[in-house]
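Take a look at this one chain, the form predicted on its own, written out in structure tokens.
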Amino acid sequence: MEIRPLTAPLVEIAADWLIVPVVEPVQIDGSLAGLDKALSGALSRLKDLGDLTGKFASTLPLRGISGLGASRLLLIGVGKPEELTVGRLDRALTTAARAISDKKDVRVAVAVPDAAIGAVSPSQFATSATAAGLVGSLGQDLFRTEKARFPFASVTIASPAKVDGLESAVDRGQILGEAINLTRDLVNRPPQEITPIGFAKRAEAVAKQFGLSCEIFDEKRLEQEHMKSLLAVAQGSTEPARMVIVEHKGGAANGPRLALVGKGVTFDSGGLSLKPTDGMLTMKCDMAGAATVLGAMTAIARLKLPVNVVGYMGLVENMPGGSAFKLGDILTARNGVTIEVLNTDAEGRLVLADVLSYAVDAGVDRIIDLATLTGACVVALGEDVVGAFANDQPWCDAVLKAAKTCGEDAWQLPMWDLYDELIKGDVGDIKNTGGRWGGAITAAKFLQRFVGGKPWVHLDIAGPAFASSNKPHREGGGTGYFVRTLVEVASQFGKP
């Protein structure tokens, strides 16, 4: 796709669609006020009518028309000034984005507004819109043979003024789209594809292409760092376990690190403690984490952040074979800990208890790990929310801030010592699972022995990682929620 930032007044752009946003009561002013004199008042006449109200992400299309450049226009509403919000915006622009993607070489242009609406800059405008075009156009259908979506020919972000930092708001909203474009992608493609030795062939790739070092862990070397709690999970599958380490050095040398930790079960079926079809349909998502920490990498090295980045992702199948690890199974983890298996679908946590410790013996300073971990998590705070979790007040707010600032919702959940006591062992030193109630926060609890007491925190991205179906401003599957806020934190990384 060829994405390019233009200077120009909007009626001379020429595309197949310009999409121009309108604010909440509408005005016609400015270029908007340009556009309705070359449409001969039409724009003012749908005012009149009601049928062009400014709306948040409601869409007017106008087909057919004479006196632009542009043979359509999408006009698509952002709301009260005062309301929007970088993630509102996101939602706006993808929502028209995905409006018109339903045929194939489509050339976009986006009118990026005079001046700032609300506490949205021009520049950020720019990144939000060039990144709604990469995703918006991108479907899940990648093997259907008449396809819904289609990505466009080309995407123009147009300004009729000088606006300071175009260039780079533009290419800043590329990589952001094509690194969650990336994890979407991972995550959507089939477990016969996706598997551990798939995925880190394809972090290997990345790796190459951007600028990172890779390092990938064969069972071999996962046995001599003594990772048998993420073994265990994979001894019932044929498909090897592996560990992929990718690495950014964009910082002084004695800097600190920053650890990006993800959890990359590749197809979940439960192992012995076996899932129902319906609750295995989706289980090709259970990578998710890792998929996310994978894109977030490739950003933060195509960006050049001045920071120390490393990227672990653990990866297995967990599957019912015969070799499969059992309920009442102690394991040893690498830090030492004992582990009593009660159910071998709480697998996740096992994974990443060995990725974490190997993290914390290689001597980050502070960590973020992802995960679709539990079920709990989205019966708590639904589909579209992040459950946070931290042993570090401070580390966790600047998590949650940087979500806050790319309009990714997360909320933090507690992490009280009371939740200790349901994953006691009664053979082992902890169980992988405290039953019912409060499953999110004793899963939480459960890895929280396993960072040796560094700033940590936890992301359960279970409800948003993975949409069931489509939304006017979501295509269904994976959705790379997250790799935005996880480049926010590592901008914002080593900062006073």
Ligand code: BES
Contents of the next structure:
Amino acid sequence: MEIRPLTAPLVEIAADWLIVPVVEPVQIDGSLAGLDKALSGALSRLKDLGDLTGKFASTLPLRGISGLGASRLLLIGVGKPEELTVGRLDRALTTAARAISDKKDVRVAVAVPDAAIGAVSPSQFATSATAAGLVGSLGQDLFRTEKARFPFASVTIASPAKVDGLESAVDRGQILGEAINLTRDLVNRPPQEITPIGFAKRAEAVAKQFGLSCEIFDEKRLEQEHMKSLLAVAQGSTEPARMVIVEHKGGAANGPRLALVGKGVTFDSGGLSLKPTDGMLTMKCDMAGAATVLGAMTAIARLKLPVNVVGYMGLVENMPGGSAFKLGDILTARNGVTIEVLNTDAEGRLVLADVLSYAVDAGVDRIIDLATLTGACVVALGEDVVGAFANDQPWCDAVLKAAKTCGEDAWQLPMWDLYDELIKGDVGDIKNTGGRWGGAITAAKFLQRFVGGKPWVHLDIAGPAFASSNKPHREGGGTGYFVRTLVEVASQFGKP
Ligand code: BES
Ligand code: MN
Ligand code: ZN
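Output the form predicted together with the ligand next; the form predicted on its own has already been displayed.
Expanding to the full complex; the earlier chain stays at the top.
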């Protein structure tokens, strides 16, 4: 996809589609008035007819028009200026991109507004538009002969007036959009391809491409590291486990390090506690935590953020088999904690336990982990909201603030001591399930045993990481949710 910023009058821009934002109530002034005039007053008439409202995420396509350099116009409502946020704008512009990406080789131009809309500046608009062009025009139909969606041939971010920093705003949008699409691609690819080794190969390739250092631990190395809890999960599979570590050293050599830890269960059958078909159906998505970490790391590197960030991805396939780990097994995790296995389908926490303990011993200063960890979190918060859990309130507040900035929704759940009771073991130190109630919290409580008191936030992305159906504003399948937030956290890391 060719992406370029351009300063030119909107009426002159050659494109198959020109996307133009419209606020509510509609005001035909500035460059919108110029378009109206070139279209012989069509926009004013549509306003009077009540067809052009500017209502949030409403789309009004005008095809086969004459008078403009573009052959089609898409008016996209961005709603009331005082209600607009970057997150809402992302949603509106992605809706617009999705609405016009059903044909091949489409050249799109997006009109940057003359001035800020509410709190959103023209350069923020340019970033949002670029990312939306990339994310909205990419489908999940990787292997379909007849595609439903086609990446745009080109996206021109067109501003009638000179916008300071337009070029770098567009670059940033491209980097974010491509990072989100990398995460989506990894989640959408089938589990036969994205095995632990398949994932590690992709990680190695993108690390090389974007200048991240990359280390891959094979099963022997994991054994040497005593990562017995992670390895137990992989035991029933013919696919060996891996841990991938990618690092961006953008800060001072002795400066603080942020760790991003991802659950990478490349397929979760449940193991011997086998899932029924309905529950297993989407379990290729169980590596979304790792894919989100990798996507964010590529963006952090490409943006050359002046911070030190390490990504850790724990990769296993959870299968039943003759050598599978069993209910009643006692696992000794890397940090010496003994775990009683009550359910082999509570495997994500067993994987993360050892990866978290590795990160802690590597001397990182702050930790965020991401995992499609529990169905209970989806029951609690619904499909569109991330569950947040923490042992350090200021650090949690920083992560939640970043999420808010990006328009991604997360909600904190309590981590009171009373929940520790629920995972106390009979034979070992802790059990890998805490029973039916409060399942998202007891899972987080389990993880807390492996972070050694380091400031840590656990993000349960089981709901939003994977969407079962299309919506106007997003494609079904992998969503890349929280890539933006991780990049924002890294941008703010170490700032007062
Ligand atoms: N990967 C699943 C959680 C999940 C569910 C992710 C739905 C995405 C959508 C996880 O490994 C799991 O199976 N969790 C169990 C835990 C239980 C056995 C304590 C669950 O949520 O049922
Ligand atoms: Mn499971
Ligand atoms: Zn799982």
